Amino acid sequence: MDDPSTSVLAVEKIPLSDDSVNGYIALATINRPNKLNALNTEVMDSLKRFCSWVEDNDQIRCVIITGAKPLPAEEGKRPKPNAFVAGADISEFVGMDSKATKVKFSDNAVEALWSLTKPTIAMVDGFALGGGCEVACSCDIRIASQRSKFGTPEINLGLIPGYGATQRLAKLIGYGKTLEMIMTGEMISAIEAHKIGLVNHVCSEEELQQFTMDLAQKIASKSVFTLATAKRTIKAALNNTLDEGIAIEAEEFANLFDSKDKEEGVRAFMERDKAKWQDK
C-alpha cells in the first residue's frame, strides 16, 4: 500500500530534516471536520489500515496523529470549534446490543495505534473527548494547544469508555483522577491535563505544529531499532512488578550490545561523528 490516505484520513509523508537519516514522519489527519472528526466505522477502518502500513513501512520512523481544522462557516452560521476528535459517532450506537458492540470494539484501531512499535505523538488542537481522548492516550506522547479540552463524557450516555481509557488513563494520571474524569464526565483544560500528567506539553495554537514537528524530527533521528526496544521495555512497566520490569530492562539492555546500532553509536561518540543508524 503506497498511500494509505482515504476520504476520512489524510496521510502525509514528511521528510526528515537530518540528511544523514533515511525516512519520513507520517502525519495522519482524521478528516471529518463537519462532524468534529468523530470516530465512525470508516475512520476506524482507515486508522487500522494506516497502522498496518506504518508497521510494514521501514521508511516511517515516527507517527503524528491529529484532527482536521474546522471548515469555514456557512453564511449566517456559527463556525465549528477546533477538534482533535470530539468522540465516537454516537449515531452508530443506536440499536446496538452487547454482541454487536463486542465485535465493533474488539481488535479496534485504538489498540492498533497503541500496539505500534514506532513512536507516536498526538497533536491535539481543540476537543479530545471520549474516543478522542482515548486515541490521544493510545499515543506515546501528547502535545496540546492552549484551547484544547479533554474529557470522558460517556457516563452521560449511560456508558463507560470502551477504547481503553479506564486502563490507560489510570496509568497516566492515577486512580483518583481517572475516577473523577469518568464519573463526572466533565472536561478539563489543557493546562489541567498537563498538570495531572495527561499531556506532555502545552503550546499556543500558532506554535503547536512546529513544536510537534520539531519533537518528531528529534525522535525520528534516533535508531529505529533502539526506539522500538525502549518503547517495548517502558511498556513492560505497565504490566509487570518493579522487580520483573527491572529484569526485563536488564535483558533488553544486554541484547542491545549485540546490535549494529550500538556499535555505530559508540563509534560516533568516540570519534565525535554523527551516527549513521540502520534503516530498520
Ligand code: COA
Second form
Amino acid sequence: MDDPSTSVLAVEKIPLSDDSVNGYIALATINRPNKLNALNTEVMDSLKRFCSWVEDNDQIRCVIITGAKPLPAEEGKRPKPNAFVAGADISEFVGMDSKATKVKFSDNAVEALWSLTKPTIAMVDGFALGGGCEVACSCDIRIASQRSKFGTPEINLGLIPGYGATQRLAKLIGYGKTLEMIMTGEMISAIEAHKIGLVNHVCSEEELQQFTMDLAQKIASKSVFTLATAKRTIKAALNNTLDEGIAIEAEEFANLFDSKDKEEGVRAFMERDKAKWQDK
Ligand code: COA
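With the form predicted on its own in hand, show me what the form predicted together with the named molecule looks like.
Time for the whole complex; same chain goes first.
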C-alpha cells in the first residue's frame, strides 16, 4: 500500500529536518469536520489500515494523529467548532445491540494505534471527547492547544467508554480523576488536562503545529529500533508488578548491547561525531 489516505483520513509524509536520517513522519488527519471528526465505521477502518501501513513501512519514524480544521461556515449557518475528535459517531448507535457492539468494538482501530511499535503523538486542537479522548490516550504523547477540551461524556448516553478509557485514562490520570470524568461526563479544559497529566504540553493555537512538529522531528531523529525497545519496556510498567517490570527492563537493556545502534551511538559520542542509525 503506497498511500493509505481515504476520504475520511488524509495521510501526509512529512520530510525529516535532519537529512542524515532516512524516512519521514506520517501525519494522519481524521477528516469529517462537519461532524467534528466523529469516528464512524469508515474512519475506524481507515485508521486501522493506516496502522498496518505504518507498521509495515520502514521509512516511517514517528506518527502524528490530528483532526481536520472546520470548513468555512455555510451561508446562514454558524461555524462548526474546532475538534480533534468529538467521539464515536453516535448516529451509528441507534438500535445497536450488544452482539453488534462486540463485533464493532473488538479488535478496533484504537487498539491498533495503541499497539504500534513506533512513537505516536496526538495533536489536539478543540474537542477531544469520548472516543476522541480515547484516541488521544492511545497515543504515546498528547499536545493540546489552549482552546481544547477533554471529556468522556458517554454517561450522558447511558454508556461508559468503550475504546479503553476506563483503563488507559486511569493509568494516565489515576483512579479518582478517571471516576470523576466518567461519572460526571463533564469536559475539562486543556489547562486542567495538563495539570492532571492527561496532556504533556499545552500551547497556543498558533504554536500547536510547530511545537508538535519539532517534537516529532526530535523523536524521528533517534533510532527506530531503540525507540521501539523504549516504548515496549515502558509499556511493560502498565501490566506488571514493579519487580517484574525491573526484570523486563534489565533484559531489554542488556539486549540493546548486541544492537548495531548501541555501537554506533557510543562510537559517535566517543568520536564527537553524529550517530548514523541503522535501526537495528
Ligand atoms: N457523533 C455524531 N455526530 C456528532 C458527534 C458525534 N459524537 N459530535 C458532533 N456531531 C455532529 C453534530 O450532530 C452536528 O452535526 P449536524 O451539523 O449535521 O447537525 C455537528 O457534528 C456539529 O456539532 P454540534 O453539536 O452542532 O456542535 P456544538 O458546537 O453545538 O457542540 C459538542 C459541540 C462537542 C459539545 C457536541 O457536538 C457534542 O456534545 N457532541 C457529542 C460528544 C459525545 O457525546 N461524544 C461521545 C460519543 S460516545
